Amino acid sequence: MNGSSLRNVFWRRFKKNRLAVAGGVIVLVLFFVAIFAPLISPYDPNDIDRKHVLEAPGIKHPFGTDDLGRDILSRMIWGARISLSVGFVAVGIATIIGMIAGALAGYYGGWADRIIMRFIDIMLTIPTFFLILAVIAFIGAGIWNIMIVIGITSWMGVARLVRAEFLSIKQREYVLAARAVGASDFRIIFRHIMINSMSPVLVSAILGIAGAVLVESALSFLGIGIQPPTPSWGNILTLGKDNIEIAWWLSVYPGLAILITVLGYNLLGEGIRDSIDPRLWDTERR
């Protein structure tokens, strides 16, 4: 198949996916809602209202309010901003050191992939949010420490596939010939091998943007991430906490958020990655 053939294959597997259009369309939103969230929030998320004070939802504040009278939902709509970024940064930063990574232990093996992959077994042992906890005890909580510090604990999974992808692609007779002629090593890593290798890589990043997600508002949640008045979806969990037998409203429409984010990137990841394989193509012709 030529690029062309294999795009409308791709779309038309990918449309056929109910649950994966659902997540493209989810994800969509919530990029319109992040971006535009100057535009489309009715209120500034920081502004104070004592008169309305954990009001419920209403016609004036239809999220509700909060213990100092600040409308839910602009402070959501400009967490979606907060959390998005995160997730984008963080995610960003473990691909590009995964990719490196894999691509040198997959592409020179040897001595060097035995000791990027031990390492990689070595960080792959140690639980993933208690060393970001650890870090983040000791360097601060501050927006771009919990961005940094989420992608340089989740690179591991990017460079396994990468290294994977290098040791198959690395055979093949194009990489051979590019090698034959006296082309240099990172031409044939980055020009002949790394853009045959992202498809994975590609639905491992848009997987990676949800679990990114949830652990900033985990963070956020136990106060050691976004940091107030600075609206975040975990850190107006915490009010809801705080506040659940009297303002329902704190705990289910974050939550509510956080759910419909990771199920849309799921969704979506898992979609591609099913319109992408080959083997499933096969099956359809069959």
Second form
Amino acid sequence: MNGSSLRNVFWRRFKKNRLAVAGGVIVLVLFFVAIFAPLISPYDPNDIDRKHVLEAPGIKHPFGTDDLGRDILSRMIWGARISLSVGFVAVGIATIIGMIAGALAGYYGGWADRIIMRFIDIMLTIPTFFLILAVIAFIGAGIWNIMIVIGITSWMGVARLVRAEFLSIKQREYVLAARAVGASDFRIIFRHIMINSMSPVLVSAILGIAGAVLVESALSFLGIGIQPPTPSWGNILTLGKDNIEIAWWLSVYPGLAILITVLGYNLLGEGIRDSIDPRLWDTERR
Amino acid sequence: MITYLIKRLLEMIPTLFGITLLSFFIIHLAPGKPTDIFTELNPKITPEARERLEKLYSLDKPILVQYGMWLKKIVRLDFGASFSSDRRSVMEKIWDNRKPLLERRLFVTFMINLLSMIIIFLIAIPIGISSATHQHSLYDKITTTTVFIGFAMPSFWLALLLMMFFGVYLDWLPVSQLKSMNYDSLTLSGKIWDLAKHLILPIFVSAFGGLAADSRYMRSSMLEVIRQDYVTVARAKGLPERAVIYKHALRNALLPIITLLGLSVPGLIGGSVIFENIFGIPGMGQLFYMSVMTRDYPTVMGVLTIGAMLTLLGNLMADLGYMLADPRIRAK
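Having seen the form predicted on its own, could you give me the form predicted in complex with the partner chain?
Below: every chain and molecule of the assembly, starting with the one above.
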């Protein structure tokens, strides 16, 4: 089987999986909304309108207004940018750290492996959300700080995955052949093994974005994440909590946006995993 | 068995040491100082007063010395004095012997987490089994969809929706605190009822994520096991389906779930900061949030260390459960 037919098999399987396609569509729509936020949002997200404070959803404001009369739909559209960028950058950082740590542990083995695995055990035992909360509260809640801190506390899964891939691939004949002809460790790691262990990493990265979106919104909800007036889904929900008895729309819509986003990434990630996994190719029919 | 237990307990010590070292350095090396907050509140504070304050908190010493001092106390389970203005000891904040159990933070958080774990176990496993044995049925499709949505559900949003529906709209349940104002004047059954009404939403919220995850894993684990040859053999020799599922398959299918429950402890503890904040429950999560905001290093370290200890304990319990369920491991 050559590359292009493998890709065809992948596409055929992926397209048949309606849920995976739905996930892909959700993610594409989110991208669109985030990129074109200035064009599609009906109001300026920070326009204060004291005459229309806490207005229920209606024709002028489809998702209502908040306690300063700002349009919730516009704030949510701009919030998509935050959620998307935090998700991607945080997972990018986590994936790079995880790939390097996993490759070192899996390729070299021995004491490098022992130290890295021990470190991973330690990281997995610390209640990570507590640590994220503390560090962000201390260093300040800028969007970059949030991305970096989420990134450096969520690489352990990728590292384990890459390590396992390396352990199974490094004894394959083509790797031994590469070594026999004198390829450097660097070349073998990146050119020969890493390339062939990318698909599980991709899946875990997409699922990781869902996790990062959840963490960011939780932090913003607790008042430690994205700070108003910058709109984020999490900090609109904080207003929802404060006005829970009078303004349901502040709680319902941003939460729904988070739910749909996370659902989208999860469906897409699992769909890709099922389409990649050759063991499922003939057996399971949907 | 006993030697294994001792070996595992000894193995925890270096891990715990690593955790505290890492947390201590991260917390103390983060830019800014606890004394900044006093300076912000009172701009007239003199540099000398600031220095005195730093000396009082030993913040003027090198970080390794500070860690050494912290470690020396921790051996006696003394987390030191907090940085808050009353200078109460951290231990007293977490577990105050003079107060009733329900006002001790560690007890409150532990109780809620334990109850949610029990609920996860009692609900997720039967759901997982039945959707595996009825694969592709309508029931299976409904539970699978629900679980998928459950995965994506932000717990704090779920909490808000439940508060809005049961607390505000129906006005059935209280939405904050652990007990009512008149709690002390209630009869015993009244107290239990009052507590239950306050706890039902927080426990449901904290269990929800685990419920979704564990029933999903239980389903796939069960699906894998019932395809094994020995299950076919059990069926072939004419055992009733119930016996095949609950005696032969379940025990093997449970093994990965036991590990998973142990691994879910840090998530549960991390989640406590969210639901305690929303429902105004005086537990460890709330304490952590408050001490992070005031840069109360000793309290932050204390809560992190206890959280890590609980996690290690959860892992150990999972291993023991694994041994009980799997005779192959016991034999080793």
